[in-house]
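Only one chain is shown below, in structure tokens, and it's the form predicted on its own.
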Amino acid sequence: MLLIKGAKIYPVIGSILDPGMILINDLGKIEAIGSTIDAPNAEIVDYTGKVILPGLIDAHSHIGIWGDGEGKAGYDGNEIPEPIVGKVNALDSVNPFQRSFAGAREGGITTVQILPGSGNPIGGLGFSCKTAGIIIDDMVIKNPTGLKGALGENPKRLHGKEFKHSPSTRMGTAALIRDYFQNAREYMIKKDEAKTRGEYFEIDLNLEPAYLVLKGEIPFRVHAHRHDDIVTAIRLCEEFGINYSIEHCTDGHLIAEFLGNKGAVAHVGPGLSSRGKVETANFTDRNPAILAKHGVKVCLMTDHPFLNCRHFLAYGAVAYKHGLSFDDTLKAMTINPAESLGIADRVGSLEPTKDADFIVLNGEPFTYTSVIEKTFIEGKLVWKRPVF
């Protein structure tokens, strides 16, 4: 048993504890949390004067699959030139020894959703994992956590311009996605009928992910920056009655009331970035605050390497500075993504029975003077700020 005491603790779910205590069992789970805990036989670590947050959750990342420090030889995020590749899974690309995992731990990120890139209208499956480990299979929390799709400039450029095949327009991209889910709906009917009759059914690996989406087991995670692409994403998802999240949602602030009425989930980011494409011309740091004000569930994300995961907490500080409340900022980096990824039973807040994933800061979060001093995953120290 390990007893953490003395720190100001933000559990996210529940009241702030100042000071508070966390009791961690030998399995790396939170045994108890509160103002006082009686644990006479526990090892005690005193963090008086420090601040503790739950481990941060990056809702959308490409760590381990995007050649961080490796160049193009490590670019394993987009399976091309086919535009529809539901059968691939980001899990099969991840290199857990890549330096990006160490960067994530330095940034206080203990859990990530790793997704394929946005080059394909249907890009494959994503999954969630911890950011410490050697064997990626042992790091997985949930696989899969969603099917990646993409609208807008990326599929048009990659397929229409570079490979000279469909899609070359926004309507072509939407048509391919619609066709994919229509085929999957017919596939689902046949598969379910065969299962009911106890008959053999030939599995189509490219349609199986869509089957999971149509059954409501995983959401469709749609890359969409521009406001019209966001609306198209929702139109497509409503046609097929599927759950979804809008990935990036850069123009969300322009249609925030619409998104709030839809009950949308938005994985917003990367922040601290330039307007590098036509479809990001309306980028504003106020986007998370405006979306949250209109009832959108906001989850911040790095899209690493496009925002280096080492600076995730700084992105939260910028969102807070530009109008997102303190509580909503903290939730957007912890419990909201945990709920969106379907892993809130294990991570996202500091509560009994959950994983003991937390970070130790030398001051209040979202201030320029505060730094992460230590990162813990399942009760084990996985990163410590070097002393120079």
Contents of the next structure:
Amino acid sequence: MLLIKGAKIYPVIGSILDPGMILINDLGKIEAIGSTIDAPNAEIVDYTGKVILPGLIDAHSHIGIWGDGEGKAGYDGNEIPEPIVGKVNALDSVNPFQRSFAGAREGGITTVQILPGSGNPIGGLGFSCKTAGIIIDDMVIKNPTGLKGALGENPKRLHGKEFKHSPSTRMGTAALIRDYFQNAREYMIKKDEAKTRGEYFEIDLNLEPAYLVLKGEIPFRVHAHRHDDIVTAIRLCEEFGINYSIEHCTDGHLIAEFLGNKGAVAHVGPGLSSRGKVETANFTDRNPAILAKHGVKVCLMTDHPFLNCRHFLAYGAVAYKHGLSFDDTLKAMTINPAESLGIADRVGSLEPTKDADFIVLNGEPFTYTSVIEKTFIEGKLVWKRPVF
Amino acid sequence: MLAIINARLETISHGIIEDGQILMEGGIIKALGTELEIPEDAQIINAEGRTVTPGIIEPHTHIGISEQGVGWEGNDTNESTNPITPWCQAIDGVNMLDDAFQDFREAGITTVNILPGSSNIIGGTSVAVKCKQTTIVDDVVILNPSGMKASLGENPKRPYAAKPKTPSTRMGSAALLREALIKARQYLEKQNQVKSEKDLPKFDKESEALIPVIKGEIPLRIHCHRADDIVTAIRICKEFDLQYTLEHVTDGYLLVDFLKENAGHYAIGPTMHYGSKVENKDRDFRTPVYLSQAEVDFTLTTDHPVVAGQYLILTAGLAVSWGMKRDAALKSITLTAAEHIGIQSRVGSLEVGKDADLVIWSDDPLDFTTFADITIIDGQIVFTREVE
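Please supply the corresponding structure for the form predicted in complex with the partner chain (the preceding block corresponds to the form predicted on its own).
Whole complex next, starting from this chain.
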């Protein structure tokens, strides 16, 4: 048992404890949290003057699959040239030794969702994992956590322009996705019938992820920057009655009321962007605040490497600066993504029975005078700020 | 005439003036102090105790030549049809209507150096401009040419190795650079030796463009990330006794003594970016922190749009959070940046006679949640923040 005391604690769910205590058991779970905890046999660590937040959760990342510091040899994010590749899983591309994992720990990120890239209309499965470890399977929290889809510029550039096959337009991309789910719906009916009758059924690996989506077991996570791409994503998902999250949602601020009315979940990022593409031309630092104001469930994300995940907290600071409330900013980096990924029973807040994933800062977050000093996953120190 | 009163003036060159005033006329700082007589006809801004600094200066950008949100049509960064193109001038590619200029004004950035990209061994001349709202770049030039871009390492060998054409290696890159410099030096010698105009060597656009470099009138601004590229850059510049600056200097932390010894001008960055290439795999804040500890002067850069330029101040704030002194960080993006570009007689500090480029900040300029409230260039208000 480990008893953390002295620090101001933002549990995210529940009231702020100043100071508070966290009791962590030998399984790396939170045993108790409160103003005072009686644990006579516990090892005590005093963090007086420090601030503790839950480990941050990056809702959409490509760490381990995008060649951080490895050059071309490490690019394993888009399985090409087929545009519809439901059968792949980002898990099989991940290099846990890639420096981006250390970067995530440095940035206070203890949980990520790793998704395939956005080159394909259907890009494959993503999953969520912890950011410390050497065997990816041991780091997994939940697999899969979603099926990646993509609209807008990326799929039509890669396929239409480079490979000279469909999709070459936005409508072509939507048509391929529609086709895919149409096929999957028929597949689902046949598979379910075969199961009921106890008959042999031939598995189609490419359609299996769509089966999970249609069954409501995982959401469709659709890359969409431009406002009309976001609307198309929702149109498609409503046609098939499937759960979804909007990935990026860059133009969300232009259609925030529409998204709020839909009860949409948006994974917003990468923050601190330079609008590299036409579809990101309307990027604004105010996007998270505007979306939250209209009732959209906002989860911040780095899209690492497109925002270096080391600077996730700085992205939070900028979202906070531009109008997202302090509480909403913390939620957007912790409990909201935990809920979106379906892992809120384990992470996203500091509550009894949850994993003891937390970060220790030397002061309040979102200022340049305070920094993350330590990152803990399941009660174990996984990163400590080096002194330069 | 424009005056600011009740301001905390961070002059950068002459310390801090509390409760100060600053008077601007004809685009120039006419006076600053604590007991100025403000003429009756002056427009007065009451800073109400807020901090005023010189305008922020970005020493290495591709703003206007690598336009935001435009794509291929607005990308004029690299004339990568020939590895040696000293006759190209960045000014001829700058679109002052690039949205990024507005972002820069909003961020308190008043002057930028615009360089050609790094695909070529010699890419062309850079230009320093004010971030004023205009369609005519010539009207906002502060120094042209402000240098000659050169490049070592991965970038220049990549496009040509594929063609195939030299350079395909680092030694090939260095050889091409040397060859062009030798040719230009001989060309200049021939020009100096002839007695009548008819004996002048045949006009050679390449050598002609390099004469100011050979004469030491403009610096060679050399892109280098990896430690050995940094060393090669300095080796070649010493061979030809050139004025030079080093751009990026990612591995600088490995060469602290060497960089101190050579006392050059160093622009470090984009430090917030990820390890996008093998040559910058170890990118982090060690380089700025180690160099500042060794009291080596340098400036920070975002390499806009690699990291969006408006986050230059955030980058400086992060450098502080990693251990750089706060005042040194602010100096690095004002006065040292001006010195890097070679325009310190005009901008970079609040001094009588310098250009009236300054910013009124909502709080400590380096803090993550601080806004530029008012940005002034040449004594004119170019941005005022609307408070919601």
